[in-house]
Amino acid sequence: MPQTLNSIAHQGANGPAMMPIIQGVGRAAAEISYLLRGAVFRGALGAAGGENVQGEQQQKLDVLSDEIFLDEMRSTGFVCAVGSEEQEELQVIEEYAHADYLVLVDPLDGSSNLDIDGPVGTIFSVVRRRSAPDGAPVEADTLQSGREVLAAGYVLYGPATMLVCSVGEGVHGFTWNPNSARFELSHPDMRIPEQGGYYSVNEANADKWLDGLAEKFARMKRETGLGMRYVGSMVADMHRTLLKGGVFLYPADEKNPNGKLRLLYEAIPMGFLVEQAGGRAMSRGGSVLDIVPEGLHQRVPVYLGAARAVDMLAG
């Protein structure tokens, strides 16, 4: 028999906990896929009208897929809130306002992919409030560095739906098989390749790039003999890193100083999972993982890959 979501329960201390809160998340994704296939046809695609916290033009499915994630994440009856990139303020559960749990998610990544059919993600991970359970969860309790983050993981909507996650015990891959409407274990304990793959960058501002980074990547690029590729979704190019080694860098440029990337949506739940596949999660500084987050929308640069390239670019 294939091996479904279940299985999280099996992995290591964590995993038990995680299980159903990664479930929620494989209900979440099942829909927005649903969604995505079908939205050209329902009127939902193009922008929704509003800006999101950071400034960003919202596209309609940026607004739905935030909701369905909101709704599962109720659904699961563990989790006391969610912190999304796209709602300013911490979104309390109030049912369950009780609950250990809470949950940061980038519910469409690269959302601005959708209007040329091109692949997009979702991005998530869990950390154990802080709080005390007898009053509601507050945004202290998800500034936590992601050496505290209990499970991260992302769905990349490509061709086929797959659920990439790690409850600390490795990472691994569930495709959506349609004719069983569930994940099933596909691609077991993820490990980034040391040699080969590709960089994923917007090597356009290269002239831009702070922290001396221009120079770097050059040496970077002849002593790795790396190619290039980048769709602009970062599910999409990290899959892609995971799967066939090689480095995803978003920089500090003079247009965004602090890079441009979310800590807590981004960042972390990436690092955590590059980490996990023997890779390396590293910012300005040190490790994406030892940050200790101070806002819920904070920005840094990363870098995101197997070791050898990525020491070459943060060191």
Contents of the next structure:
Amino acid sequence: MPQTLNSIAHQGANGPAMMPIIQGVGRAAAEISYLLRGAVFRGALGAAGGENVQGEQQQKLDVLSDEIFLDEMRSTGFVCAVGSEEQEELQVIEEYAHADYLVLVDPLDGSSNLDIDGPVGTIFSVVRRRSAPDGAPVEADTLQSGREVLAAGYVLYGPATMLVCSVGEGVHGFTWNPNSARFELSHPDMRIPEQGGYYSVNEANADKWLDGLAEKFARMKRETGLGMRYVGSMVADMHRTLLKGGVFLYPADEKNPNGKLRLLYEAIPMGFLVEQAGGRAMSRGGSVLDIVPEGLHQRVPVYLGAARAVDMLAG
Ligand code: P6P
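Having seen the form predicted on its own, could you give me the form predicted together with 6-O-phosphono-alpha-D-fructofuranose (P6P)?
Starting with the chain above, the whole complex follows.
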């Protein structure tokens, strides 16, 4: 009998409470995957006409995925609020404003790949509220370092749809089985290989990198001999790094002096997974997971992957 997302209930202290929330992520993933595969026939591709808080053009599917995710978090009954890349403010779930958990999410990461039918993803993490449950949750409830994360993971919408997650007891990959219409365990206990793999970065920015990175990067390439792969979709690039090894990086540069990727719903969840898989998760001056967030949409430089390559870049 294949293991399903239900098996998360048996994973350590956090498993029982996190299982229904991750099952909600799974329901949202199934709905988003279905939406993506038929989008062209429903006129759902292309820009929605607005910009998100980042000043980035919102795709129609960004907006739809955000609505689906919020609705499925509501349906768990355990989530009081969602902090989303697509929403400037914290989205309080009124019916469950007393609930214990908040979820941070990038509902459809890499959506600029949609019009070329490239891989995209959903990235999430879960924290316990700090505010008293007799009142509404507040943005400060989300501003917790990665050391406080109870669960994190991503969904990769590729040739198969995968949900990779951790509740602090290792990293486990579940693949959507269309025959049984559920996620089934396919990649138990994922560990980042210490050798081999690829470096993954947008090298077009190399002449603008800050923090003295160019010299460290040249040494890393020379001494590791890694090949290069870059999709431009964090979930796809990080999934390959977890499976094959190497390093994914998005450094600070003259255009993005604090980096491009967001701390709360990209760097922290991916950093949590990387550490759980035996790798290293660094930002400027230390671990990604030690940074105490100052805002919902704060950006940071990231260096994520096998310790040897990461330490050459950010150690
Ligand atoms: P660039 C997608 O827009 C994203 O947020 C991540 O998924 C991805 O890693 C990065 O930006 C790609 O950025 O500047 O290389 O296009």
